[in-house]
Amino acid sequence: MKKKQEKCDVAVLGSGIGGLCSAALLANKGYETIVVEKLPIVGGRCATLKYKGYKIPTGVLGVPMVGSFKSIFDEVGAEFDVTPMTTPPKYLVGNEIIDTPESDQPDAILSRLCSDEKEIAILKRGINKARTWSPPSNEMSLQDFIYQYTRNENLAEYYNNMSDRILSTRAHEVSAKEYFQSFSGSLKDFQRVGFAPEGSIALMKALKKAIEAKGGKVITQCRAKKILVKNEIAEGVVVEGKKGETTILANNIVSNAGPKKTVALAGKEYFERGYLRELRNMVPSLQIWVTSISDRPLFDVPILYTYKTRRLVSFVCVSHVCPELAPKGKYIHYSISSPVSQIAPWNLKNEVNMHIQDLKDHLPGYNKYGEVLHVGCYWGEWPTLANAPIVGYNDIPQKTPIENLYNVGDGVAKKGGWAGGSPGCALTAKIVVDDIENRFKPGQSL
């Protein structure tokens, strides 16, 4: 097929949450947007499967209703269909489900896995300093932390199970620096969570919708092949999509494709050797997600979290929330686990059976009345977080060494205050798309 030729602002690399909050920001601000996604459909980890009637995500699950993710929606006028949640979670400590007012939840748990209120308040002590005052080294892992403190295995295991949850790695091997940060940072954001009704998918739809109706391009089915880079100056990507290939020539790029993959379109040839060292240690973290469907609900809550476990993390009884992600009279549930370690190689399929052995011990009814749906395993080029929190990772800039070429994304989220999620990839659109229009005008001559 004869090759084609086509010129835009901003050609964006990948449809997950960082790309298309950078190109609808683009788009709203005038700039000649093109999107392409090597997949069907757009969304990456904030998609969603329907499968015998039920929506499963491919990731995102909860949504945050305020903060960076919410406000590009407001600001670019996309749609954002998401069902507040309004009961608060409780905690399942062995087989007892913890019921107390959600402001008082922390401090009793605590009381509750510890009888010495003395050590309790030495902690709470050690951590209210690392919150307020100053953070621990990145060198110390939270897990190092907590035992200045105690050495009781019961608070240990509550902290692992919250820095598992929060940063899906446990204590041993998170950074202790980057645990207490997140609550000051982009965590805030999950203070008001929802549901989407039509799945995670529905709100990356809405990104597309503003795209287009700015005048943008969203092209799925179309994969990027190269980084065109001239003089250490990207100037476009080659990209083959049904049609054929075609050369987009762009003043920007932006990639959503994660830093490893986006040094291999454009070449390592181009790139530092000190930024090429920082990629390699980067570790991608594993969770494994599984669907469980039933007849009725397995608890009473919206989300339940766990404790000493062999793996689980979480239970989520999204039915409670958005009935419309299950067929009638039915519930659909999703839990959470990561394996004990951050660090490859692992036994997947015992990963998987120790995660469903957690379902049938610690769910009251689980065994009668749910079934299994789904497994998910994220990992490599679709993982939980693609550079884990671990003790003395590297943060990775948005900019890379390359001029005009940029990462958004998780791999690239602003650290010291939590790595992933929606509002972490939403920030790092946020950071590139005000640095593109610092730089350069819509229109701008390539």
Given for the second form:
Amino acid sequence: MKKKQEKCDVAVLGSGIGGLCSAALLANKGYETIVVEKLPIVGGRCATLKYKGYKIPTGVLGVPMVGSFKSIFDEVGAEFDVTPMTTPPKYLVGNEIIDTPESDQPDAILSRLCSDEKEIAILKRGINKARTWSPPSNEMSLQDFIYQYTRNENLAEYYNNMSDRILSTRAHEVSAKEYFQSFSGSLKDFQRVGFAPEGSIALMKALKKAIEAKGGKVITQCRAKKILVKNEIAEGVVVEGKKGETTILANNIVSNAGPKKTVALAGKEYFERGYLRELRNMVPSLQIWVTSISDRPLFDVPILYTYKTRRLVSFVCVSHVCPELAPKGKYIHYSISSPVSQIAPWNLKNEVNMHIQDLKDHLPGYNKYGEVLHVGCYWGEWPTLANAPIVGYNDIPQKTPIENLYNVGDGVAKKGGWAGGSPGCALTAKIVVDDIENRFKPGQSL
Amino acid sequence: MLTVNEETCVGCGWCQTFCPQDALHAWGYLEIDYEKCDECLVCIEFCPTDSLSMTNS
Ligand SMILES: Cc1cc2nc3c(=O)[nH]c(=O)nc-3n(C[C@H](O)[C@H](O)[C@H](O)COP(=O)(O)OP(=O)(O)OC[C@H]3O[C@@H](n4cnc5c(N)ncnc54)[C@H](O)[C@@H]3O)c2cc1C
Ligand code: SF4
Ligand code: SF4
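Got the form predicted on its own; could you also share the form predicted together with the partner chain?
Below is the whole assembly, all chains and molecules, this chain first.
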């Protein structure tokens, strides 16, 4: 029997943010694009699970409403159904709720955490220098950076929570440089943030629709099995779908499967050892997502940042912004925790139990009205961030050692403030699409 | 019999939400209730880490 064969300009492996953003940009520029996704749904860690009438995010919850991710929707004309969050967060320190004035929140919270104004002034001067003059070294942790200016435990805890929230890595492990650079990188995109009322998967479905409108294809339940390489140049991919195996010949291959899987798909023999060593040094981070439900909101504002807990970092009462995520009359909440260290071993069951004990101990009313609906742990091969910005870390380039084979997604997120999340993944797509555009015209023969 | 590969399962709980029989429970690890599982194979398709398989017992 003759094997099935197809041809296109670009084959995209995986339909996460990196994959669908790349494909949407390419299709919009006239490239014949095929996306294959092994799972029955699109979106990867930007999807939504429906469970007992509730919607549970698989990753992306807070959607940046400006910047790299949003601009792709504008460029390709995809619907961006996101409700902005306008209420400022509150802070829970131990069991005390700190309500700060709407403006200038970080400053206000620092004064509430430390009464010594002089010490705060010294710390702020150091931080200002790091942000506006020159960031500290990639070899220094954020905690060591803060300790240069203060030993105040409350202030240190504030930065511990901050770095965990934005980079899923605690202050004693996170690169101080990456932390400060993210303020001019992905955090700028989160200045306006919202939630998708139909779940973040709606955004991924909108990109899929935009790809299809330009003649591209997005095929689910279709797994990339082998990247074909000849003379160190990628020339196609073997995929297996519901109708059996097909060979897709393509000028360029864009893999969203993660850089390690890309190596496995193409064959280790094509990659030099230094590159493989860099991949081995990546530390994927763990976060635990607990979904809780109740008949009443468990908190009065959408976001609560939690300090001085065992593990809990934040609690999101999302129903205040998007009631659509729960059945009528019900409320849904997401909470996030991380281990004390992303490097040291942890016991996952204990981590989950500590998260839930934190909810019970710190959230007023949780014991009486709250109920755990679902527990999701993201780490290892299915992580929160594929390459956590730990002190001394390196980023992986989007281009692989094999010509015409690129990676996109958080495994190849750019150093300098773009460690991951939707802005970081969208940026990898833009970089790769720009490069393809410079090298190939749509329809250019192989 | 449904089997989970404990080496690769991360405990994301995707499978739990797709099981029509409510036979799965994730809590940092996955528990399978064999009394409820009717071997429909749905969960296997949805596991992002390919950790589920059906074995002959
Ligand atoms: C708990 C948690 C909370 C988060 N919160 C936020 C947030 O609030 N805001 C934010 O911006 N970011 C958040 N993130 C980060 C964000 O989810 C990720 O950075 C982003 O979704 C990763 O996208 P990606 O492009 O790397 O693709 P992925 O999501 O990793 O998708 C890759 C896709 O490729 C598919 N695939 C793999 N192998 C193959 C193959 N061989 N053939 C075909 N397909 C294949 C997979 O099935 C998958 O669908 C969070 C992450 C987690 C886990
Ligand atoms: S979907 Fe897969 S990885 Fe996730 S809990 Fe189930 S078996 Fe484990
Ligand atoms: S095989 Fe079907 S019934 Fe059994 S656990 Fe999986 S989804 Fe549930």
